[in-house]
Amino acid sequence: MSSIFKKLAARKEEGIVRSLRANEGQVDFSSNDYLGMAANAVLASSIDQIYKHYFPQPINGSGGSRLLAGHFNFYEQVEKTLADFFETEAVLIFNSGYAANLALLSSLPQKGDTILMDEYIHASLKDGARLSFANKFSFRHNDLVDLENKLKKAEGEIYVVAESLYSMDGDFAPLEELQPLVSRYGAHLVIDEAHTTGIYGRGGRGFLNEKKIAAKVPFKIYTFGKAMGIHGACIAGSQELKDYLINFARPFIYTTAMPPHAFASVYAAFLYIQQHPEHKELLEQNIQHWNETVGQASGFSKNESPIQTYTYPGNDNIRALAQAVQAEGYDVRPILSPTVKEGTERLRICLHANNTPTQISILIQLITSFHE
């Protein structure tokens, strides 16, 4: 056991040890709560009303796996509502996006199949692939030439895995070119919409919907713990896919289901975003304000997404910058190597619908003035 703790000691010596820190009282430029729904009082009231309507007698916990005691008729109603919303045949809800990604890639590809993954996909997708008996390879980020070279060599059923929006750089996958390429080789496309659920597409249906290709992608993951402001996730696809996951996805079969109040939260949140498009509009305005304010200043990203960055190479440098900004009451977090490649250490800055233009301008000024 002591040899394991040596790894922790080494990380401490390198100054890259992780620790838990609350951010109460600071202006949020760190969370994934893009629409500002996590602390929305109107949504909270709606969740309680829906919960009490469907569960007049309080149920604090689900009681077990959904295959045992942890399933209720209301759960199926919520999944049917989401299937209609995402314009797909069926969805299956999981306790988190991590669990959904783990479930899909650990159970679907079989021995002799091939998983081709964008090198920047989330750790949960990589872990799911690792648990699979399929062959697995990475292709260079958003590099369709490299992907095609690997498609030509792939064996068995082929699964190509990408995210619609990448969380470290705030850039999008080239979905309009990716989908037909994957289809041309008879492969299956898996798209994680974690960072686009609620903020892109018609009514928040995701980036695939915005690009009008959602129906052409057989395996989609939508996450609720970011822009939706709640918790959980779902895999969307065919009814046959849902039935398969219920029977073979271990992260679904062998875990206690989310409690009824969590399902009420999902139901309420998706109703809320359809009734309140102004949050999405405010977020879009803040993204535009960021891009206009940073202008041509070096180090700053100008993404068309709420995920922005400021690159300042060196772990010590970026950590010192983050601490200086935090001291002024603005919650930003440094992203250190090896989480990102050495020399690309950065602040990861998340914009939200409830940030004000003034707060965004002050943040940019705090960063630029650090070097003065």
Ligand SMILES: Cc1ncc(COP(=O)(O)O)c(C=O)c1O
Given for the second form:
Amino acid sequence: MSSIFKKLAARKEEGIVRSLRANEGQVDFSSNDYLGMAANAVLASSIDQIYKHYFPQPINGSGGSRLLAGHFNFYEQVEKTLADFFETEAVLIFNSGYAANLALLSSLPQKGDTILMDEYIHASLKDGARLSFANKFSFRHNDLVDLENKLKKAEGEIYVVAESLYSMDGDFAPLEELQPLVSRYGAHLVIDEAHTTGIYGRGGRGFLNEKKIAAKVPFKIYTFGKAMGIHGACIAGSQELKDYLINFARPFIYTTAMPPHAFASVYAAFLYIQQHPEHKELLEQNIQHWNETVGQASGFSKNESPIQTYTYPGNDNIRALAQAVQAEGYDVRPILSPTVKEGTERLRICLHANNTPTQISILIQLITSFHE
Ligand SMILES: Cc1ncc(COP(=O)(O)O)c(C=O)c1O
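Structure of the form predicted together with this ligand, please, following the form predicted alone?
Now the complete complex, all chains and molecules, led by this one.
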């Protein structure tokens, strides 16, 4: 037995073993629920109303893959609504962002094609690429010179994969330069909008919409488990892309579809954010408050996004800091190496619409005073 689990034993020895921990009741500086929608009572009752309206007889589970019993007319209505919202021809909904990314990159690029990935992209995109028979290479984070060198050498259909907002550093991709570069080489751009869905762009349509280049990007992933406060994800693009994924994307075909209640949640959440811009405004104020309060203090990021960091090198150091802050009732999580490069161990601090400015100031004070 022990030889099977020796990697776990090694991790325990190094002090970097992962374990599950609920931090209920703490002030949330950790979740991706940037708008505070996950616990929003108005949204909760709207979800219930929509569910009961479209499914007067309860249907607890979908009962199968969407290609079999797990498909309903309402699911198509939700996809049509999202396609209109994202100003695209079609969207296909997946059970999670992980499944959507796995589906896209494992099914679209073929043997002889090339996938070029920003080195910091999410594990779900990397795993999708790993399942593909295409050639795959990374380029340095946000480095368009390195990308161009690789574009020159790439063969077959070329897919360039990036995120609009990176989840560990809170920085944006240079989309306005990236898109024309990719297009000059006749390559296809894949943009994961996981951390921007709901909080950037007109009515929360994402960062590509904010930069007015969404129509030029053929493959977009929007997730619902972060700022939208619910669950699931969609791939947005052409009707042909949707048809292709329904036919070839194994994480879509070989899994039980999300239940009706989850589709009702998607429908309700997108209605809700369009009617309630105040959460987005509060989040923007909190980002500004963070940036003003950290000022020139060292170690703190000053990002124009809800994802901030405090870098304090060393796994032991960052864990001790996180524990001290948690002991005061503030939920922040340490990000250890090798998840991030050695020497850049950090607290990942997510700001939310429902954090108060006072809570943000106290958090910064707790971190600063740890060193005194
Ligand atoms: C950039 C990015 N893409 C995709 C995902 C996966 O989305 P989901 O949590 O819906 O599976 C995540 C999750 O953290 C992410 O950060």
